[in-house]
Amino acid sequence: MLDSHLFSYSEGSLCCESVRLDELAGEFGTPLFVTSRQSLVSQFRAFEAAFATLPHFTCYSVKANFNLSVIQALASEGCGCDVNSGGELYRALKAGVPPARIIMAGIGKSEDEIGYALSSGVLMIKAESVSELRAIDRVASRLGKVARVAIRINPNVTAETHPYITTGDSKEKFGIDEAELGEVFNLFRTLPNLSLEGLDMHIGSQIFDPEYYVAATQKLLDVLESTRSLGFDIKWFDVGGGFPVTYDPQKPATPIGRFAEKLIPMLEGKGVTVIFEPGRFLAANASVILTRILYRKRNHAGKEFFIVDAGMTELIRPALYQSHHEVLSVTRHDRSIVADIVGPVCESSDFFARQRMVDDAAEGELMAVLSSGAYAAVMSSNYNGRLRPAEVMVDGSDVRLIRRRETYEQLVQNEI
């Protein structure tokens, strides 16, 4: 979705906050990401003040970009982190978060991350089964340390969204269901080294209807007033991230707000701290791809492509997940086409859009791709041998490089 002040044209040129495009393409190259501070500052104030009448923990969902930077710029606002894995933990203790405001989830910890972070001091852990609740023991055993753990449960809970995002769901692999409750409970009293603090849940990503979140936050309360009764002391009540963008203007999300006023009734005087763990909504809308037309062709039956100089190794979610992302010509023009965007990737899957109507731009002009802020470069690949490209983060007018693009060396730098 183009920002209005954020991204907005000014005579006739797309630019990010007071920087052109064009002469980030000519300083640092193409493809090149894109990223406004100021977006991620305002989309978390935003998110805090819908918010700010519940106790509450915000923690930025590392796993939508992981850069130093935009954690950085998140961090100093006061947003926590939630990390999913040792890599993404190092990121967030390298970009100067306290542990203490770092929580670990995924649920494939292996021991040694399971160690990394109780040796970091992190806020807890969230087991997703009694499996790695006793590794958990384990590791903390051999610490001479208590650990702090919230569980996740899973509660059964299908919002409507792509299949490959949802998470809250029996089916899928996340979290402990509730009929394995009575068991957990009963192993937390035989497993010294653990202390139940926290409950989670999450139930997948782009929930545009509050009322998934209603259902599944009561059956975490129905969960919470159990684990009282047993005498457990429960702190942190996590209800995940999830909370829906504008990819597309057509289908504009629900704003955050809807979401507060269904769940801070339902939360407020219940004796814990609120989690939050929005990666999407604080990160989606916050970057742009800017990527060069290297080629034009129409082919026999009329169809126009444009071939240009980033893909699916940059941005995978069109192909992955069908997903609509805005693109837009860098320099304004009068006249439109139908055309698909494409990359340069030897996949048929390897677009950005299809048929879709486009300013008529000429080749080795720019384009930009929209709300690639979110699981594009955390999920970029070296495919076909490419280069990771270049990461630029723009202040106002100031401009900096907050990440080198790879070169042919980097490639194969590892291998022996």
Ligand code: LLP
Contents of the next structure:
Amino acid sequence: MLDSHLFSYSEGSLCCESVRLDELAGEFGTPLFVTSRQSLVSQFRAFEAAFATLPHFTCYSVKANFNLSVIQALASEGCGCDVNSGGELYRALKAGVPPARIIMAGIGKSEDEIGYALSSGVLMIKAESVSELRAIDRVASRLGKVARVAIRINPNVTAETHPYITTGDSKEKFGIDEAELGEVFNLFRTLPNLSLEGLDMHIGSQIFDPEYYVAATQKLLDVLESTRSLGFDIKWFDVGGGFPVTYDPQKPATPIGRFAEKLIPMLEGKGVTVIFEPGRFLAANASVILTRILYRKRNHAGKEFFIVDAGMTELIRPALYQSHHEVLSVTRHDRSIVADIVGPVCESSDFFARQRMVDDAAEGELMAVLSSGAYAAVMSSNYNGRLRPAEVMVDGSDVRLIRRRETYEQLVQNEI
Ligand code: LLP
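Condition change, the form predicted alone to the form predicted in complex with this ligand:
Following is the full complex, with the preceding chain placed first.
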């Protein structure tokens, strides 16, 4: 089983905490996202324990899983939020997160979104370009406010991960180039509605080697020094998210303690509060997609397919990043078989696993696609007229519906 998640077999039947998944399928139907509340909480506590000696503030990156109940579970433990749009800000506020515990990110915020963040009173807005700084100043002056701002620096560190989720390299669109910092500092001196309070970076996602963080943190520390020598009072030092989880038991993630060991000595005593923005680390292994085998078929080449009722519309990660997700039979079988686990969508990239050894389960039985808590439901779509699934949250033996299944009426509700 994967690190930290609370999905395991009991008497041959896969359970989430103490609830059998087959019973959840019976009650709520499939496909179904099943989230373990205890998994979210225990991952957050593990993160906090690793960095306990460092003055820090952990802001859950809501983009990983924006369900209100997921945000609430983490906020109830004292976690703040990192939001990337007006919609995510709305969700965080709706979940009851105090604005002073929310930081607003996003490389392309509209003036409306900037205004929403400022009038809500978020802790900080992270700016990613000179033009955006001017926009923040304009909006703040219209609202009669001084905007608390962090600047996102592009540290030009290329972390080894999937190319679509590396962000700290100068080839990428993210962050402000070091060469532009002179102009940025001048803006803070001249524009009256901006206050520079933080430095920020985010080098990518699912990063296994702590040395990338060390290199980027060192660059940001150098910027901290020069910023202070110019007289700015920097309170926040945001190192972003990206901490890895295990998707494939053959490739276990670097334990979070290894990141803490490297980062704490670099950051302690610097007179700043360090912000972390984990998304995947908190949410990925807290959920599975529960799906039913609709059909099995074998072609002339002897290839076996399990056609299940969930697909790339619920989890696009295998198609988009060639990512590995474990697929388990909900009822254990003694015999196994090599098969492709595929969805109902009319795309060849609609698969969860290819040439994978799985239990020899029959049509009508259930399977669970693991590690579906981060970047799964949030990236879901209605492609092929598919309905977004229901979601439930398990806490011990308690089960709560946290999102209703979409209906056909909802598919057309905004059309005129
Ligand atoms: N902070 C910022 C500014 C980010 O852009 C991200 C993720 C995070 C924090 C959280 O990163 P995490 O701790 O979750 O790695 N859809 C892709 C991942 C995209 C990540 C985007 N930014 C996937 O499924 O792998």
